[in-house]
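First, one chain by itself: the form predicted on its own, in structure tokens.
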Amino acid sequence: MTRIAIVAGGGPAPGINAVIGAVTLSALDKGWEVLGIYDGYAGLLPGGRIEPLVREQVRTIHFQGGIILNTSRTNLSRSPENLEQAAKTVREQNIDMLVTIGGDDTAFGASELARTVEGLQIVHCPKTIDNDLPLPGDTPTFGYNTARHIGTKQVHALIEDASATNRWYIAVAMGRTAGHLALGIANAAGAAACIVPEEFDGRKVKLSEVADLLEATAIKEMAAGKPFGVAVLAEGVAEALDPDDLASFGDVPRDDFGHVRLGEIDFGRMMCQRLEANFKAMGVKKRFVDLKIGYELRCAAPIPFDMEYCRMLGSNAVQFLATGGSHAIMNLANGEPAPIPFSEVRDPVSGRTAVRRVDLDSGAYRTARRFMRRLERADLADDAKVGRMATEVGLSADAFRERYSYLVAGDPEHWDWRA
């Protein structure tokens, strides 16, 4: 009997249960035996848990958030021993096929396992609320749309609270290497500003520069008669910080893959403290409150888009394996299976899965910037507007320009439709 196993790795995302259910039901319909590997790749190491999955367990789990198999960030490639032990378990369990569900690290682990176990068929179902896996065109990673949907509701409520209390909220949204989620939430909710790591083009940025970007936005809103607002930061901005500034957060924790545990850094709180101190120095009392957006999104029940998308991914993954397919990421194009070989999504230099970042030249990003109230080059060219902004914080027009002009030096003249 053909034996197929399912494993989920990395952080949770809405829709994982829908993939597990679709794979299980589709495989059982073919007469295959289905195994669930618990706790991510840790389930393939000594002491791990592997159990059969049956129809009644999964029949309606596509409605549920969370992960019935649990997950972990166990890194198989961290040591040759881990990889060989996982390969040994696969052989001992007589696993013919493996469906992995996860982000770039899980995909990399899947490709390494496929390289190690001869004859093992593997297909990877890409998930991440960060939307940063290199799927063709604008194809989202599953879980992103649900996370954006819920995050948008949260930020919209914050905007109402900010208006009622005349304060600012600094919301830090998940997104380590790409700002898709932060930008999607901010744009949909109508936040005053959003800052994503792509803006810094790989350079290390000072904490003071990030603070100045937010400070200038708040001043622009004050001059427009709005002493309140919400700004959304992608957490990956913290990872882009100058090492000395990052060290100011104390002993920075890291996971098995060497990534900074951004969720354990008080990035938003530090930004709020910096902003309040800056305004106080200018003689202005202003309240800033931080909020983290992320963990409450990851295990939410999926919206119908992700339910349907994930069921299609899971069922097509089984069909791909049944027809001899392997070593690929499952992708859909117009509802039809369009698997992408592992080799086509790996960075030729690092060997890791490539990352899809926010395209700052895209129409989508330019549209988002048009709706933000961030400082623009055109603002500084308008003497009347500069005068109003400078007056709000007790500066002269020249001093205002001198303090903030560097923030927009690399920006286009306008974030409009003109090239």
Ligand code: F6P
Given for the second form:
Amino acid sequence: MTRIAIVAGGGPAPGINAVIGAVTLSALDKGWEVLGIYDGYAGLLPGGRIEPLVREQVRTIHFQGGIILNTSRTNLSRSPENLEQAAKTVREQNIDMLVTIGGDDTAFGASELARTVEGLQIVHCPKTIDNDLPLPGDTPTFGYNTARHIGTKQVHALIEDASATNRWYIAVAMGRTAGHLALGIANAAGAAACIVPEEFDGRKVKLSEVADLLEATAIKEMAAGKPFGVAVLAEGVAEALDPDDLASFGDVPRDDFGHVRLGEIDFGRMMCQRLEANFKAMGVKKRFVDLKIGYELRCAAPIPFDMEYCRMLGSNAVQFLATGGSHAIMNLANGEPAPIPFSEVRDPVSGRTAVRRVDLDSGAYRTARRFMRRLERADLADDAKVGRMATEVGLSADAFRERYSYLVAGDPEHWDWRA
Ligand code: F6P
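Can you swap the form predicted on its own for the form predicted together with the named molecule?
First the chain shown before, then all remaining chains and molecules of the complex.
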């Protein structure tokens, strides 16, 4: 009898249970046996847990957040022993097919296994709240829309709180090296500003520059009679920091794959302290409070968009395997299965999947910027406006321009909304 196994790896994302449920039900319908591998690839290592999945367990789990199989960041390719051990388990359990649910690291682990276990068919269902996998067009990764939905509600509530208590909130949103989640939340909620790592285009940025960007927004709002607000900072901006500045956070922890554990860096706190100190030095008392957005989104119950998307992914993944398919990312195009061979999304040298980043030239980004209250070149060209902003912080117009004009010097012409 055909045996299919399911494993989830990496950080959680809303909808993982829906994929597990859909794969299980579709495979059982074909008369296959279904195994759940618990705790990511750790489940294939000695002491790991692998158990059959049955209809009753999964019938309604698409409504649930969390992951019934749990997850981990166990990296199979880190040591040849791990890989060999995992391959041995796959052989012993007579697993013919493997559905992986995760990001690039999990997909890479699956390819390594398939390279080691002859005949093992694999298909990968791409999840991440970061939305940073290169799916064609604007196809989101599952989990992103639920995460954005909840993050937007949080930022909405913060905007109300900021207004009621006359302060600023700096929300640091997860997303690794891409700014999709931060921008998606900020744009939907109407936050005053959002800063994404893509803005720095690979250059190393000083903490002081990030603080100046936020400070300039706060001053612009003060001059417009709004001394409060919410700014969303993508956590990936921390990875773009100048190494000396990054070192000021102390020993930066890394996970099994070598990724900086951005969630453990007190980026928002550091920003708030700087901003309060900068304003104090200009004679202005202002309160900035930081908040992290991310962990509480990852195991949330999926919204219907992700439920349906994940059920389609899971059922198409099984169909793909049933027709002999392997080594692909399951993807949908207008609701139809459109699997993408691993070879098409991987860099042939590094073997890693390309990361999809925010396109700063897109109409979506331009619209987002238009609604933000970031300092713009046009603001600095307006003497009356500069006068009002400078007065708020006790500077002369010249001193104001001297201090902040570097922030907008590189802005492209098409960000001039009034043109
Ligand atoms: O990749 C998903 C993600 O949630 C990122 O947004 C975040 O940086 C990371 O995982 C956090 O991972 P961990 O669970 O290891 O702290």
